[in-house]
Structure formats: C-alpha cells, structure tokens
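Shown next as structure tokens: one chain only, the form predicted alone.
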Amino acid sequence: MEKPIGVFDSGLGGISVLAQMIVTLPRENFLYYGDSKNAPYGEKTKEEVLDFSMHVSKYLIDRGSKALVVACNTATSAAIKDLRKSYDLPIIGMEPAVKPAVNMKNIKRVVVMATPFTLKEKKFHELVQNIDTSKKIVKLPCPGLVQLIEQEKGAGSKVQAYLIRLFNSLSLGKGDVLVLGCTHYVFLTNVIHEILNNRVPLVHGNVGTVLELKNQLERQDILTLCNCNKDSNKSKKDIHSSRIKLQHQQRIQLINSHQDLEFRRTGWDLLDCELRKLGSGNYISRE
C-alpha cells in the first residue's frame, strides 16, 4: 500500500480539507487525526497548541506519512515553523485566504472570520502587512463557534443563531467578501449564504492548500499517479452511480485522541456531505 498523507486538526474541521484532497488527489491514501481530547485549539495558549501539534505530527509520521497537512489555521500559526525544522518531508499549513479575497473585483472590505488565536497571532499580522492593498481588512473573531460546530455536527440551530448575531453586528453586504479563516467554518457555507441571502462571496483556503500539497508531492516525485486513461472511459454518471466505498478500500483512516466511535461516525458523515458539495462521485457508502 502507498504511504499515506497525514492530516490533522483539533477536531472535525480538517475533514473539509480532507474532502478537497480526495477530489484533487484521487489515488492517495489518507490518515486523518482529530485531536478531540485537546480541542478547541483556538482557545489554548500558543505553547499548548505547539505541544499538541508536535505530538500529533510525530504520531502521523511514525505511522508512515509521506507528507503532513496541518489542516488547522490555529495549529499552523503556532507550530508550522517548528514542524518544518523538525521533519524532512512536505509539511503544508493553512492560512486565512486574505490574498485571494483582496484580489477579487469590486471588493471594498475583507472580513476575516477566525478563532481569536488565529487573529491575534503574529503570522496573521504578517500576512496582512505583506498585502499591498487599500481595501479595509476587518477581523471578526468567533469565540466558541468551533465548539458549537463540533457539538451540533455541523450547522445546527445554535450555530445558526450564533451566525445571525455575528453578522448583524457588521451589516454585511455589497462590496464585502467573507473569508472563512477556520476549516470548521467551511461546513457552514450553505447556511451562511442563506443567512446573508447570497449577498456576500465566501472565500477559504482549502483549494490553495491542497494545490500546494500536490505541487510539493510532484516536486519530490512522491505523488501517486492515477490511471487517467482508465478513468476517462467512465462517464461522470457512471462514477456517481457506483458510489465508491472509500473506507472499504482502506484509503482513508479517521483517528481521534479520544478513541471515540461517535467521532468517526460524524467524520464519515461530514466527509460525505463535503464530497457532495464538491460535486465528487467519491461518496461514502455505509451499505
């Protein structure tokens, strides 16, 4: 079996990044670790997040991971430099997608939703300072939102009430773009569009992160190539109707520090939902 790509987050948020990886890198194996025992990272100290990140990364690398994706903006801010100094393999982190948002046309204000930790860290301030722009960048900290998403396994009633209160304080509308600066928030794209009546475009960093991962795998000649000719013989309809049983092919493993079966069930459900949103035929089947 090909060596896996290790992916980790403080909980379930990195599942949204994992879904993008499955679509973009269809022949890779994945080992996902949700550090639910120590969640949420966004309300811990930098030293604590660094310690958690180093511990989880060692676990994933000891399990044979050929590359590592820190699918968490908070962990990236706290630990990415130390991880790259410690390990000689591709290590890709997350950052709020401020640059793509700033480059959009007809945008006057960039609103960045993120954990308080991410928004106060030096890495975020450097990101903003390095962008040459006259557009206003507004920080929108979301304390407690990650916990609600984990509790409700997505966008439940408490999450929706939280978002309504949050957005009412800003009066978002024409000329604004909303950056989802936490991988958990990607699960909320549909409900955010509904609350905002599709007035505001949403941007997040999942696609850019996965493309950077692919580039690094190619540069180091460790990308698992697909048999494109074989796949091209299948129509999109055929792929969708086959409902590929990804977990039964042992391509994906979901692990969490609580060893909680409910975490795994919720993880598979969220992964299935995200793959559907991405228009992939790689749905999770429980037959």
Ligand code: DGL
Given for the second form:
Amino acid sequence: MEKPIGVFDSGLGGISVLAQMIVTLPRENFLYYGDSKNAPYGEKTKEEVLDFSMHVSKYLIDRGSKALVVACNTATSAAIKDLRKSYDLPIIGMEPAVKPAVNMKNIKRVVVMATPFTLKEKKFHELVQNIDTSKKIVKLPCPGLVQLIEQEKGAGSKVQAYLIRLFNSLSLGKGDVLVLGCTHYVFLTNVIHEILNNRVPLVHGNVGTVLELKNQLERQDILTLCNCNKDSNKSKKDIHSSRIKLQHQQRIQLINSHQDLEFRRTGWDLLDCELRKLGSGNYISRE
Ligand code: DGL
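Having seen the form predicted alone, could you now give me the structure of the form predicted together with the ligand?
The complete assembly is shown below, putting the previous chain first.
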C-alpha cells in the first residue's frame, strides 16, 4: 500500500484542508489526526501547543507518513521550526493568507480572523512585516470560536450570533477583504457571506497549502502517480479511528484523540460536505 500523507489539526478544522488534498491529489492516501481532546490550541501556551504538535506528528510519522501537513495555523506558528529540525521528510505548514489578500484589486483593508495565539505569535508579525503594502492590516482575534464550531459541527446558532457580534464593530464592506486565518473558519464561508450580504471577499490558504504539498512531493519524487492494483485494504476499526476508500482506491483514515465517537462522525460529515462543495464527485458512504 502507498504510504499515506499525515495531516493534523487541533480538531476538525484541518478537514477543510483534507478535502482539498483529496481533490487535488486523487492518488494519495491520507491519515488525518484531529486532536479534539486538546482543542482549542489557540488559547493554550506556546509550550503546550508545541508539545501537542510534536506528540501528534510523531504518531503520524511512526505510522509511515511520507509527508506531514500541519493543517492548523496555530500549530504551525508554535511548532513548524522544531518539527523540521526533528524530522527529515516534507513538512508543510499553514499561515493566514495575507499575501494573496493584499494582492487583490480594489482592496484597502485586510481583516485577518485567526486564533488569539496565531495573531500574537512572532511568525504572524514577521509575515506582516515582510509584506510591502500600503493596505491596512487589521487583526481580528476570535477567542472561543473554535470551541463553538466543534460543538455545533460547523455554523449553528451560537456561531452565527458570535459572528454577528464580531463584525458589528468593523462595518465591513466595499474595499475590505476577510482572511480566514484558521482552518476551522473555512466551514463558515457560507454563513459569513450571508451575514455580510456577499459584500466582502473571503480568502483562505487551503489551495495554496495543497499546491505547496504537491510541489514538494514532486520535487522529492514521492508523488503517487498511480495506485492501481495495490488493494490489500483490510478495514480495521478501533474506537479512535475509522477509514474509507474513495475513487482511485484512495484510502482516507480519520483518527481523533477524543473518546467521544461523535467527533469522528462529525469529521466524516464535514469531509463529505466539503467534498460536495468542491464538486469532487467523491462522496462518503455512511458507516
Ligand atoms: N484550526 C486551527 C487553526 O488553524 C484552530 C486552532 C485552535 O484549536 O484554536 O489555527
């Protein structure tokens, strides 16, 4: 069996990146770890987030991952340097998509939604400092939003109320762009468009991250070109993980550190929903 690409997030947010990877790299297998037991990372100390990230990465690498995607802006800020020092395999991180946002036409203000941790870390300051722009960059920390998204499995009534309150003070409109600097927020795309009456474009880093992964796999000559006739899949189950097979014999496994099986079910639901949005033709059959 082809080695998988290991992917992790503090919880369910990285599923939005996983969906994009499945669509862009249809011959690859994926092993996804959601650390919902320890979520939210965005309100923990740097030492804690580093510790969680090292632990989860070791787990994925020990299980044969050929590359690692840190599908979490917060964990990337805390741990990407240490991870790259510790492991000799392609490691792709994420950062709020400020660069593409400042390059958009007719934009005067770039508003960056992210966890409090991401916005106060050195990595974010360096990112902003290195961008040569006259556009105003506004930080919009969203404490508590990740917990609500995990609780409501996306955008329920509490999330909507949170967003309405959050946007109230900013009078967002023409000339603004909103950066979704946390992978959980990508699930809120439709509801944010509704609240803002489609007046503000939204930007996130999922596509860019997946293209970077593809480049690195190509450069290292480990991109799977065909996985035909390699089907030795014996579906194993334990309380923390479950797997499915999609078209092209693609194997996807979801693992969640939380004992409550609901997190894993929600993971599959969100993945299904994102795959449909991306029009991939890959639908997940219910277990
Ligand atoms: N999805 C994570 C990110 O991109 C959320 C971090 C958290 O758990 O607070 O930052």
